[in-house]
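The chain below stands alone and is given as structure tokens, in the form predicted alone.
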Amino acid sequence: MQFTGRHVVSIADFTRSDLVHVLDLAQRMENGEFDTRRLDGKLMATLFFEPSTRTRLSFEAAMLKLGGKVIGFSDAGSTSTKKGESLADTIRMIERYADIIVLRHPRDGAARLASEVSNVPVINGGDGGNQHPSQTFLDLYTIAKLFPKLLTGDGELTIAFAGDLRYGRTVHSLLTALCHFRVKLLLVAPRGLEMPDQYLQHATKAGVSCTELPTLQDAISQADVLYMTRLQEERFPDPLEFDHIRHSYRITAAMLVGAQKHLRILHPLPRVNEISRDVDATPHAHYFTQAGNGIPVRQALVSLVLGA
């Protein structure tokens, strides 16, 4: 596939070999076998509309480290959104100072109307509860570092997703892309907060197992790879409901004593107390390590599609 001026909206954009690719360079990207100028001269802006720390700064840094410059904002408050701009007039606008756009907003299908009206790439960071694309890319970069099967196709891994599968957007994505490779998934959702249905069609269609689980517990003991998310307080009309939900979505340490030694916990961040402190010190615990690959893998993207 030519990814030279492609836009990175949605993972199901992607096929196999496109995802395999990526992968391939983000290592070789992280082994330095690549000229750290490689993007001179050339400019990225970071639209923020949503908070964000680890996808702003892991773009911005993969620029920096390839020889570019960033622009961009991370407060849309201080925009001319806050005038009424449209999200298609200021794409139109930063398309004329920069050679590519990584867009996060809170609109689901921002991102896709973006790359629709731009002339330089757009790099989706996030469009509500929808895609992260890039975060995707990370994910599996870390899952097959940990377990190269992953690619090889050598065996089946057991990946678990747990916490807000609803509006999780990062488990939308992750779970579209491994659709391509041998696994089975373990879902633990709460009521109402379950895997929407299109997800679960695409896995049938795709020959993927999805099960549904009743207990966190239930997963720790049967899965390789533990995917949680942050339950979201405000999706819940009742604060005694949430509260009763979100101890049940909990990991400790001591939960881990039954788990497989080599189970890896993953998570998106930021975490708020779905993961217990006390689990940091396990070997399980992987998710920093994860938001670390997130250079090697944007560097990788952004090289790409900027035909570099």
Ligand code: CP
Given for the second form:
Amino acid sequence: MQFTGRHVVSIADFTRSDLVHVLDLAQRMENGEFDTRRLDGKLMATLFFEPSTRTRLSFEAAMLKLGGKVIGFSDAGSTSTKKGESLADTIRMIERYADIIVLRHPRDGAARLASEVSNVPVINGGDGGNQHPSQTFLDLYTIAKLFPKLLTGDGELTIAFAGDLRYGRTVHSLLTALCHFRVKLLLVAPRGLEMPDQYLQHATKAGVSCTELPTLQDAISQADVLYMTRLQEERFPDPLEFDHIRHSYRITAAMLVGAQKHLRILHPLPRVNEISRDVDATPHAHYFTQAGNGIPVRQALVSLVLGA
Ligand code: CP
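Can you now output the form predicted in complex with the named molecule? The one shown was the form predicted alone.
Below is the whole assembly, all chains and molecules, this chain first.
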């Protein structure tokens, strides 16, 4: 297990023990067992070619809390990309300015390309509909805190994914990671937005059962964790098709009446219509706590790849 200098491009590059190691360190970060000057003298560049609130700001907060500094942009339109500079050339510049790069990009594979030309670690902050590995670390951390048996293996967890499973990069990463653990997966998606075959095959190979269910209500009644996702409007090839299904996946407080008492609802956020505001006041809502876990988890990841 060697983290120093390592790129974080795909969750598939990490073993079970790697995942557990990051979660353990995140717990220690949350407990306050860290030196606030740990990353003194280190500089992070956050290159966000797509909008973000949580990923960019929690990486930046994590870096600052550990004594590091941050440069970057959240509007590629104000950079030389606008003049035609390639992503590879941009990375060749930034690696000379910073010790670590966090990249979000609309194209699948952009983070892998960046990692191939960068001499400093690249963390994928989300590439198209492909992967979002740092989100997965915080999702696993959240699930493990709620249900310690995820890590102890002391019983099976039932986890339902609902919404846009085709274009949702968070569910692609999380499904891949969960295949290291004792879980049963339930999948609920509008027609045409089902989980791509490659992920289903990955689960099958790992011996993890994936069952497609027709309705959200079916998932609610069986799940320990319901992982909701937003319909990824920006990745829909046809706006008319999006309009047609935009209201088809919405969970309300009334729908939770038959849920198990311990059911927890997660969502990578932002939410749009898929979780009604009245769910927030129920004991099942856990998505804001989940987002808060981004700080210790990203502190752990950054510390590890910087060898601090
Ligand atoms: N979960 C997540 O990636 O949120 P942002 O798009 O706000 O970064």
